[in-house]
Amino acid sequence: MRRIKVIDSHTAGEPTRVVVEGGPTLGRGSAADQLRVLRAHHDRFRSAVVNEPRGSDVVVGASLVEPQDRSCAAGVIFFNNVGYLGMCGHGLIGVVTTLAHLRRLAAGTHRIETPVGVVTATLHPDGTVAVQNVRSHRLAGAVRVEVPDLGVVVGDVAWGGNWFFLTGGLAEPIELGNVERLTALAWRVRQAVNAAGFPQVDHIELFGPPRAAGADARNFVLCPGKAYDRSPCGTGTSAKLACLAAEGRLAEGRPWVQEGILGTSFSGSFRREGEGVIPTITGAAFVTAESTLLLDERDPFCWGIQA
């Protein structure tokens, strides 16, 4: 019987499951090196942690690893129901909140090593976390793709720690009661974007007008495994900031309040760096459970139910 200690939290409604003990040995390399080992030799561990019967399609896993960069307080590898994520904004907020819950971090600024680079997280006394993300940029603007039964959709391809196609102005309202239609639409858009020469895009971000006072936009984000992000999406907000900067629509340092499908929000801003921006995303997470996952090889679904 193998035991894996985890702490669950949610950030603006989106769950994060942090593995704090019992993960596989991944060597002494960087977080990127350790991710490669995890993917190549221990992928069933990923499935066991986040997939049914212990998890669900929406759960994002975060495995704490030893950072190669000794200036970092921790290293982390993010994963979901179908694979791995370069960075995860809501997940990083969840990781910092979890480490504070474990008394491993105090209020202040901390460096965290991820597979796509080192990010900086500031834990404020009120429990909110400001994540200074990796450099983000818009790869292509006003990309036109033909979506069957929908017509031409125009959007941007951008990197915010993951690859996104961002588009707005579609007829479907961005509201919780409409998630099935939004999911179907976003999935078709993703297939069209991939076929149009952007196979790296695995997140689709749809925009509409905000509902909450003080918000700038409302979004629906479809994640790689076809689950929608309950939060406003940290890497998606980073990609949005990169697009706004590229278009000259948002000044450096000015706040952008991104509302998600649940009505929760992240506050973002950026500073310019080269051809891209360094986004900072602020939000809050709440610990919901401390658990021990039990892996019994006699169980036919010991390593998760996979499609």
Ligand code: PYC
Given for the second form:
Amino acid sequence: MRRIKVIDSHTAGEPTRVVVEGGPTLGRGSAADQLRVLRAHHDRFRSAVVNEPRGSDVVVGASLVEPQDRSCAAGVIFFNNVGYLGMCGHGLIGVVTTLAHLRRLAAGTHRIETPVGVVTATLHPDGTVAVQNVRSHRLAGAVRVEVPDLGVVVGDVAWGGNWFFLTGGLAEPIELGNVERLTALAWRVRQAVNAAGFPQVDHIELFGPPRAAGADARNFVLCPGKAYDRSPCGTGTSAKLACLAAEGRLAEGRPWVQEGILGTSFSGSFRREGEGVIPTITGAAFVTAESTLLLDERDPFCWGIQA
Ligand code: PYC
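Mind giving me the form predicted in complex with the ligand, seeing as the form predicted alone was just shown?
Every component of the complex follows; first up is the chain already shown.
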């Protein structure tokens, strides 16, 4: 029987499962190298941790790894029901909160190695976490895609640690009661965007007017495996900041409050760097469980249920 120790948390409603013990040995390379080993040789471990029957399509996994960069307090590889993420904003806030819960991190600023670069996280005394993300940029603005039976949708393609297509052009209510329709529409938009020359885009971010006082916009984010982000999505908010900066619609250092579909929010801001921006995303996570996953090879679903 194999045992994997995990700590579950949620950030603004979106779950993160941090593997703190029992993960596979991935060598001594960078987080990007270790991700390649995990994907090539231990992909069933990913599925066992996040997929049913132990998890669900919504759970984002975070495996703690030894950082190659010795200035980093930790390394982390994020994954989901269908594969791997470059960075994960809500997940990083969950990781920092989990490490603090384990008393492995104190309040202050810490560097953390991810497969797409080093990010900096500041754990504040009140438990909120500010993540200074990897450099983010808008790759293409006002991209027009033809979505069958829907028409032309116009949006931006941007990198915020993952690849996004961002659009405010669907005029759909961004609310929980409309999640099935938002999911179906966003999936069709994704297929059209991929076919239009952006095969790397695997997150679709739809925008609508905010509900909460003080918020700037509300979003719905469809993740690669068809689950929607319950949080306002840290990498999606980073991509949004890159687009706002590219259009000159938000000044450096000015706050942008991004509301998600549950009404929870992340506060973001950016500073310019080269052709892009360095976003900072602030939010809070709460630990929900400390558990040991049991993997019994006699169990037909030992390695998770995969489509
Ligand atoms: O917060 O960056 C994020 C994220 C990506 C996918 C789910 N959450």
